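Only one chain is shown below, in structure tokens, and it's the form predicted on its own.
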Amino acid sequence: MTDPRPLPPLRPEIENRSLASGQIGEVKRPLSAWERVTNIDWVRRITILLILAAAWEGYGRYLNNPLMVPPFSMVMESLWQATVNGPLADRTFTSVRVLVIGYACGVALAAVFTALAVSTRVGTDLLSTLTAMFNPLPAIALLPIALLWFGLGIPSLVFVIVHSVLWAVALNTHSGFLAVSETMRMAGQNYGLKGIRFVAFVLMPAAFPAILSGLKIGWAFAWRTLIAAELVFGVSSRSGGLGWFIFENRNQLDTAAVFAGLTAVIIIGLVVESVIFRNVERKTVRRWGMQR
């Protein structure tokens, strides 16, 4: 019995020949100079801040009213004086000082919610629970309750520190723990992993992206507290951060003193984020694949 469906046409044969290498055209093209510097980032992001100062500088010289806006330049030469001849390098120090006492801290426990939170339920309601709670409530409203429980000095700072960064970088790092797919989890199992080793070999990794996001919020979240609770109640072991340097000249209506130690957060936000951060980002999840 023969198939009534018809057969499908026949196609002609197609023969490629290749092509003299003469003949392709230019497979890479030569970069010009200009090409080559704007591919590099850091000559990227200069050009920015340089454009900005500029900006700056210029609106500055048109108002012509330093007590309202200063120029650019007069805000460098106070951030000079203020740095060699001022307080600001102790100001600087006695700030990152107390920042990193209590980012550590919030770090520390929230590896240690994030961990309970993995291994049991309970620990898992109580995250999510404490995390609901104090997650939308400024740090910077605790610190009359601080100041009742510490007194005025370096604890008060960390103990709003340390709420500022724990609920970030908890909820982001659970988050990511449970972003983890099932075959990542599965193949840690078949490896014998538990408990510790494999949050350690298993989660960590798969999750890194997320638990960096965390900790950039939470250090965000942290540098910004401590210039708002120095600017409430100023000194702190007989001295003063970066936000008291702002509050002093304030009341001595030093603009430009104001926008120098608002710069110098500025710039230590930048060092942070791209000396810092960028590295381990570049030599973890980027190195890895798991971000572009």
The other form holds:
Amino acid sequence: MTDPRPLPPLRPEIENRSLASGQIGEVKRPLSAWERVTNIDWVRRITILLILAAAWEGYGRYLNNPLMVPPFSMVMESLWQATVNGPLADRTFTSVRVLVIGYACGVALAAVFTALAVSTRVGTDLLSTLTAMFNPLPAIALLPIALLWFGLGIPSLVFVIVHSVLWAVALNTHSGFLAVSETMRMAGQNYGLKGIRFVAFVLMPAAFPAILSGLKIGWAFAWRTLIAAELVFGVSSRSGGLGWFIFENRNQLDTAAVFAGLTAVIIIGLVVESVIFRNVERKTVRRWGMQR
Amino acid sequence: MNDTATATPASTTQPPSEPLLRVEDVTLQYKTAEHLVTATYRVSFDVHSADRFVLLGPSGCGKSTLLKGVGGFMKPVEGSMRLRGRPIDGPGPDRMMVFQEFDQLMPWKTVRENVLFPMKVSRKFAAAEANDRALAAIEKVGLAKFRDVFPHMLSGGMKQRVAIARAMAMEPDILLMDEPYAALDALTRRQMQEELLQLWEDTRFTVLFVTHSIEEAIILGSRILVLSPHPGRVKAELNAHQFTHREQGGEAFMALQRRIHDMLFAECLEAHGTPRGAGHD
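Take the protein just shown as the form predicted on its own and give its structure as the form predicted in complex with the partner chain.
Shown next: the complete complex, the earlier chain at its head.
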């Protein structure tokens, strides 16, 4: 119907013998000061916090009802007073101490359960059944039982914290182990690694992103469980924790101090997350390229 | 460069030595969710010291499974595999494996630590010696500049080089390579093949190499075991020690390539039973 398309014209070959880079101009350019400042993580985060604080302050002043919403500055003043002259530092220390004990016990137990689960099939069944049963059970619901068994005091708190940490950490660690690639396993076996050495040198580091997220979830569960449990009872009024501090001040209608207690809870959460976990992440999974 | 790669192997001028690896009538099976698959059926071959022994075949001929058997990751249901006279019983660092996947390096270790690690855990070498060996092996594969870098910062070819360095530093009885260049681009693959031949020139290690590329088999192998698919059986065992990249495209090279191609293609026709176009419908 139509003529066949004409052949393309024959063109000479081109070969660049020398590549001068003189005219290209800008190959590399330093970032501007603004770009560099906004590239820093903590600068952006602090900015967000400042904006939130300003909004709070504005709303508090507009409402002008310190019993309901004390403005930010008032809460900060109360926080300062309670820390320097009041019992807040003591209370915080008590809470953190119980938390560390409970968290450590929970993680250790999780390690035992996961070790069982990777080495035997019965262990796997045991872990998955127990996790399915207890993971959805709110730890605080066990508090009455714990009080019955261990009485008022640290053991009861440790018991509920262990319950809140154990299943989250064990579940994540186990699924992390299952996700380790076959090639990596074979490479490890190829070196002659077996048993506990295989778990320690190959499975644990390879599953570290999952283990770390389990530890983070476990930490958050533990912290909120502890504060909730302390709200219910204060161990004894002299050595109560942060939760008790909040409860006490609510009873005295000192709303600013209640907010100060809450702020302390939040600050500790932020510090653990952004100092401890962030640094662990930076030194491990990010450095290894397993996480962005 | 590769002058001696074309030299006649010692076995033709001297009485044949005791083989390093003897595989006799090995049948390997593995289970999938629904089936028990026979990957290889009564496969026998001998690998001698300093052989570049290639297992060649189409996918499904059980060549990778066979390599896993030699690696000790699978037990044969029948037959025996002996390395230096000892039956193979489980994986071990005397048979270092280079896998096809790039994720075989441990991401939490630097290049140097990755190479060092198997020497450390197998306690084959003293600490100071292991360190020297690791650095020398990294130097040899041309990654001296990258020795303190983590694997995620390397390209695929560089990762494979590290895996090869890691295996060679261990000085295993036999080096097992499971299509190590299959996932590389053509240019890098060719470069890596040349490097492997050069390394072999330097140290004359023994390597068992799995590939599905006829060309790669002829270039890299000194001896080629051609396997047929479903299940894998030995079709032929051929010599290819006289060929390197320089002979590629030459008459003898092409003839061998065609011969192997015909062997595998003939099997293809047999497997399908009827020629194309003679179907029922």
